[in-house]
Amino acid sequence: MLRGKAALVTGSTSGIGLGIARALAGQGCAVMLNGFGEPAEIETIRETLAQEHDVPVSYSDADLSQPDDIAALVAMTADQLGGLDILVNNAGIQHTAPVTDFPADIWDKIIAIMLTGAFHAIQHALPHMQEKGWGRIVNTSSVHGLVASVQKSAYVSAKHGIMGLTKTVALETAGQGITCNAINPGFVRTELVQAQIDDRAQKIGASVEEAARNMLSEKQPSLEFVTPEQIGALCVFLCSDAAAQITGVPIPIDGGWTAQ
């Protein structure tokens, strides 16, 4: 269904990201990597991607913290695999703590990756969506995007900060066969995720599995975990022609949570 097209996914070395990769490059899609990691183990990927698929694969270690690193991965991109014409802000980091003791330069450097990095991507990848008359932005937003929890304040105002800046580009590229939306996923067992489990279990005393339900309890009435896959699949179809219609809106993924 994509074939022909390029994407770059940001954060895309492991979790949400590398299920989205998947996900485009099962599609034909080609895709540029983007993220931390070990270089051997990234390396893998990106040769296992590009050997299934039968599509180019590239990678970049872009600090998306850094202007000057966004603009040059844009190029890069554009450059190796054809042109831009799906771009996907996923990279992401979090923190928890009380707004009294978030540390001021942890605050910055979310803000800076999630939201402010997003916002410099979009802004060089346009050019390229609108030279082609068509072009699919998706910003892995959160519930966070949508609702609150304590102890994440840097998250949520990030998370937050991205569904005003979806809203706007989609009005700005209304028209112009450009889309731009954002996923909203609930609780899915990511690096992040799992470390927010793990410090749980120490903190009441009981195993990571037991620790995980309880997560899932609080706030995921499905008491299930979205998986990358299917946040992959419903960016594929964010990139289909049946989306073409769709933009500016919020996809909560979230096994009911912000239906509550």
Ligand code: NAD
Given for the second form:
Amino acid sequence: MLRGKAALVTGSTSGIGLGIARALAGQGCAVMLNGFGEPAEIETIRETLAQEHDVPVSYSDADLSQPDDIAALVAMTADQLGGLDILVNNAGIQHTAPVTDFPADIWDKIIAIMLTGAFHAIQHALPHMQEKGWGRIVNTSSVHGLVASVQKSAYVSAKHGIMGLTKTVALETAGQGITCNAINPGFVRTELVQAQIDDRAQKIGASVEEAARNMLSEKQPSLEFVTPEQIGALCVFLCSDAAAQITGVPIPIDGGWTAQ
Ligand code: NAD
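The form predicted on its own done, now the form predicted together with the ligand:
Expanding to the full complex; the earlier chain stays at the top.
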């Protein structure tokens, strides 16, 4: 369905971003991977993706907190993959602390990567889409773009912020063959969430699996984690012609979290 198209997925060396990159490659889309990690592991991911799906796959270690890196990442995507049709703003980090203790430098970093980084990527990517009269922007927001939780002031602020950016870009691109939407996942068991499960296990003196169940039971009525594969499939749907009139909206995929 997406053969001939090129996608940049930020933060795609693990977790949700990798799930989205896999799903897009599975539809024949060329992919630019981005994120941090062990170079040999990333090279294996890149090669496997390219071989399994017979698509060009490149990689950049651009730091999404650095505006110059983002400009270079978008230019590299267009050069190496012959365009930039799909942008997935997904790179993210988490830090938990009460607002009174929240370190100011970590606040700045979270906003820089998850909100300002998405702004820069959209600003540089849109002209490539407008040139072709087709484009898809998918922002990995979160349930925390719709509701809050304690100890996550920077994360909740960045994720609410990206909802505003999503709606504004959707209005500015309406009628141009371009859509801009947000995916709002509940808990997905990635490295980012595993760190919170491990913390909780220590705090409540339970096993890691008990802590995982305890965490789900507080927020996610299905009591099951969302998977990167499910989010990848949702992203593919948003890139399809069937979704051409869906723009400017949050799409929760959260086992009922935000229905409460
Ligand atoms: P993850 O830690 O597995 O993946 C994060 C990715 O971002 C990695 O590839 C990492 O290298 C990359 N990254 C981090 N800082 C970066 C930077 N400065 N520049 C470039 N890349 C950077 O975590 P994940 O859970 O897959 O998170 C992906 C996105 O999904 C994040 O935006 C997160 O907020 C969001 N999200 C996660 C959950 C969840 O439950 N895991 C729920 C809702 C939303």
